[in-house]
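Coming up is one lone chain in structure tokens, specifically the form predicted on its own.
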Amino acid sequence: MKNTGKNQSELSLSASLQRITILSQLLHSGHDFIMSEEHEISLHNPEIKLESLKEDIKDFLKTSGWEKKLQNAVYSELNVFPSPCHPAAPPEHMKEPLAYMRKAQGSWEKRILKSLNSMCTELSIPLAQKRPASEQKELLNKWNEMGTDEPDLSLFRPVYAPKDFLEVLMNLRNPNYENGEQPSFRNHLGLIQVPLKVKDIPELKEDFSELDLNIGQLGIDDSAQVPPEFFENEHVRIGQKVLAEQDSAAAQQYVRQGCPTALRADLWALILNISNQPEDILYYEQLKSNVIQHDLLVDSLIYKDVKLTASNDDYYFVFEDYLYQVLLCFSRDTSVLEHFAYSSATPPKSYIQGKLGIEEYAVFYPPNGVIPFHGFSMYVAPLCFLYHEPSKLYQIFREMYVRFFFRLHSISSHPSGIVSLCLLFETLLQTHLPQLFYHLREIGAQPLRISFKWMVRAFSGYLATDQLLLLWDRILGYNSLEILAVLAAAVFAFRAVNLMEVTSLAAAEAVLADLSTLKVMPLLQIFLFATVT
């Protein structure tokens, strides 16, 4: 029992030190306001006492809506932090707690780099170099509509696709678990043969308790065939309220129910704490200033991606400009490598020409530490809807991608990771639909084979846009991707009839290939809440 006492007293000081470590760091990023011209006046009022400084400072944070802007950024800080180690856990357990699935990401990493260093050697291209005056002044002009520009891109390739990377999660396994000789009912099913705890569907129900039958929801009651006044009029009331009140926290439990499309980019800022100050459009422009001086090897995987994907989507084709300006500034943005503090991956480095090996001369590479796959385009284009400034739009992306993107390429134990969504997705299979599951795995369909493109681009470019806006308000809302694989289970049992019927993987795919005109709350809410448990 003392043990237990003594754990506890850990961890809450594990707690306290995280607390403290995100004020810090927001007072090291802009937040330190007190020494502002405003404040100091403030502080010189001849009526401020010592004894009472304590409740002036507090009532001064009040009046001066400061209050508010500093839980705001708690609660966002809060959002992204991992949740405390134990204080004696060593520093990679902040990262990723196993060690094979450490292991297994700094395989799939140094793969990952040699395909783009065979790629420079094949082309005899530098990974960064100076882009001459002349290149520089015609970029700069035509910033603005890069997507009339035809470079030939044909030599160049995607370093990797989602199903490259789903071959690599298929061949993950704990070396501490012992399968025994004779196949199981969970080990010779699934494709993900790692033992991760993963909900059930009463743990979900209770998770995503909002999305019950009972409760209002945009996607839903905000159809043509149910009277306004029954639900949108007053969600939609309520949702101008917690925007005057610029609350957070109030905005993320709002979401839950999906945002008004009026209100969505507002409320969404909000949740992710964006408010696009002058100093953050002069950091755009330093990004954009870095594209225009240097090129970069991924500027044309980012130029081929775009070209391969949103370019060709019914939807998106129309934000070609804003996904090259974003992007080529996401790959020089530094700041984003912060989130390798509590991501599994670890940047790539690439050294000076001439100095390899030689750790002074070592650089990220690309800056930002992301090398970009095929698709990564469309996280940012559903974006694009919402956001026509171009630096508001960029810093959502980023925050989205350094919040939940970045789980969906990496290998992790993580309950938002990649893995266990496969995991998650293939267990609510087996359970409730369990005929399905062993005929299409009879036929060589493995249902995840057809799911995994959607869950890794989080159903962008597979869903219309009004629907996968919906989705995604819903992951802001939970601040979690799991709704992904209980979409993607969804999708598979309000299509099973016709599934049940195919006898190849390529017909499973033709049944499954168009989901433009699904309705994602529906979905949710039947494979949640009318499934019998």
Contents of the next structure:
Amino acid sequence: MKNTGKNQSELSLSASLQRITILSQLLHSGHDFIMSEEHEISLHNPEIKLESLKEDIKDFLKTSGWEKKLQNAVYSELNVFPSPCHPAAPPEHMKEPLAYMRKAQGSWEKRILKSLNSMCTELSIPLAQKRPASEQKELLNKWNEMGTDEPDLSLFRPVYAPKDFLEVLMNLRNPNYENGEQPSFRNHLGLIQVPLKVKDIPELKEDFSELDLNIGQLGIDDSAQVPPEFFENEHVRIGQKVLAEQDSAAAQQYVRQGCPTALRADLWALILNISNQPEDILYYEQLKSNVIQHDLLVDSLIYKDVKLTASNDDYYFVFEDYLYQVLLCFSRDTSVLEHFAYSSATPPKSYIQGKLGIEEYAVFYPPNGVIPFHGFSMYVAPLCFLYHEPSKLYQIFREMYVRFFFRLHSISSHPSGIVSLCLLFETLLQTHLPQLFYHLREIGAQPLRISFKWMVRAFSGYLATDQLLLLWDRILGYNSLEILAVLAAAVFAFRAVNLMEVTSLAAAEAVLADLSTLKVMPLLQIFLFATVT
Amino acid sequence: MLSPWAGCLSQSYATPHAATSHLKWGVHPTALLGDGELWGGAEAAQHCRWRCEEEWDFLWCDVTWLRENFDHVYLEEHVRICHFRNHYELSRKNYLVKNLKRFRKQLEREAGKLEAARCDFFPKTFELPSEYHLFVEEFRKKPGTTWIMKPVGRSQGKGIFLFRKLKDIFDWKMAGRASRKTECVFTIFPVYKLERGNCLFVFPQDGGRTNEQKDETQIETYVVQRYIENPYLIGGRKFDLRVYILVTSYSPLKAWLYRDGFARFSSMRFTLNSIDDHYVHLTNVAVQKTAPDYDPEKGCKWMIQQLRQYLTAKHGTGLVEVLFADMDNIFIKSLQSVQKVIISDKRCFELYGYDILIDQDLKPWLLEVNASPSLAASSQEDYELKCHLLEDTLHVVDMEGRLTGKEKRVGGFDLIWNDGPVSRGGNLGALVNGNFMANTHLGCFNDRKKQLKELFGNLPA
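Could the form predicted together with the partner chain be shown next, to go alongside the form predicted on its own?
The next block holds the full complex; its first chain is the one shown before.
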């Protein structure tokens, strides 16, 4: 494992470490294999030659499935980590290449932290404290039904809500950008005013070519009217084959056309490379014991969020207990800190009491560096439909977070970052539905004000669960969140007629209040491939 | 919110067909919402233009009215009434048990043990006080199992309790004699005829019970049933299913299954530790509504489609299809068991609410059959379901005479039994490639509007 360049960034170090883990597992298993009595090759066999050993190990890798596992691990890393950049680039550039974005993210973080600290002081609750033994015991007993707890959360408020974040994004400006024009309605139509490159429909058509009209989709071609022989049966058969082969890359390609309900859990686990090994289960148990031993202020924020959002949802209320089990552990998981290497965000630091500013006494707070906001628990809720074993559910969520969800609430120039998604949404709408956009703007109903919350939550809680899962299939398949912006624009296009008739923001919101009857795939298909541009 | 009946009628019958000009339907906001609930009052005064009349063509009444009047009223051939004379053979728990046991014996004689075993979807039940000694025998065989005591005639979870020791029954009997809560018994409101049509709805009214009725509540019959201790849990919660079956005739047996239904969740996590806690074990919405943390907006319900999706994601399509096929078996066998006993009448039809519980081995159990399923709505989604259910019931009953009788599907109802199993493809009764696929779609996609349009769209307005 060579490290290119003098800069041994955290990135390549952690990547190396990951490979070491895989290889050590491989070596152990290989050792057992060689020592096994069943196999022809054994140390007692005098006919072993050095030449054939290499071939035999290669065969062993193939037959034991280790080759596939290695491939999957490498493929998974390719998906997550950005491509190596210039060797002389400082590590901040891996996080976020544009300076003004970094600055904006930094000041946003300061604001959040200030809000958290002031809540802390107001309520005189420490950020973290050890639980007394009796409380620990009680929590352990109640671990599977934490939802029955009714702590007094009235004084807690969410640290921020999506609309606060939108205000920040609206005020983003590139100081180096001067287009020489006076601000007028022509160039300041939308809320996002930064010049990021976003795709247009021809480019999106190419990227999402598997969603084309002549290609079968789950969500369209599995409807009651279509005989299953046309597409569905064959698609299910291929899915079973992909699972049998345990091929991550093939799975990612496969889910672009949607996952059959019965296979979805396994396919997502394959793409995210989650296998729920004993060490993973052990890790989760360790996190659980961290939760039992220490009480964090963010725990109350998590409780409040779950009670306000998921518990009130018609379908997710059932999973309340799972949400606590996942989110409380999540906030103590320091392995999540690794994603900050490629995220524009920086985990907030806190200091042991009385040692403010002294680096040796600095800790990340919360331990995973992620402060939950209003609606955060909705990232986990849909996964409860697929995974029931807490440690597996946990790992799937963690992987989804460090691959996708973190981009939805940090300021960056990444094409899947929320800023680009907002700009993509506004651009699509302005370009293809200019009349609607202009009308809505005139009545004070900027479209982004309505669609922002959908995108920040990846539509969780807004769409029917089966539709949401079909949408998230495509997020995994294309390894990009751009589809959220496309769907948001498609929803506006679908309800354009009604929207043209409204005369206020409230009325526009009412038209778009209920998305639970929408069918996601037809909307996307029509918007991308069947609209005259 | 309007009651589902009002919603149903206002939508589908606002513009009557020419063929039924003598049967016009009007909007009417108050109706019997199922046993135990009355809705409407003030709004009735606003919307209703009622006149007091004795004639009607379609009657949706409660079972008390039926019991008191059915034998004394002359009914013409064309009228339809929403209950069978002795529906209690199916809906009262002790009669259902008797009928099922008898049917099982008959099946064993005729078709062998294997076929009879398909009737084992009812947990072991004994009627009290008449079968007390049999119950004690069974109880002693397996000490420590939990049993549930249910009054035969009541609903909405009233009067139910769980126990593990025989002593508990004794204590309960003693306590009960001291103070029996007064129940609301309904008397009949005067009969009304809508200004626009001949549709009669009889509502319940609080108020004076006769002495006879008071005495009746003293000698109540109970059934004691083995409690299912390993229910299927989702999110740690127990749930049961409410499924709707419409029977338009018993001889020959013709039954329809509604595609939609719902799963009712208990609002607390399931544990066998607290058998006194009704909220944990009883999933009726009526009981849940009084639970301390009940949130009316929540509704504690999932549509069956959601449940089916969840189970498929967890167990795969194969097992789920077996589960739903087993449920079909429950519906058919239970109806067959009372087929010979129910007094058949061409003018009667009945909409049953079946309560099914699934255990951890994905085996469905029949809890009970409701002849007057609640039509109150706990949420917008629920309201729409019940509106559509009632609409489609009216379509199947077909007062307008629009159906040919060969339909296998009307709106959200699929014909599941027509004097024999009904298969999916081909004509009524045909086998498809020797592989019989039942015409049941519980929890499947319900595109009823489209289907109704196809069915009725070509008829003259």
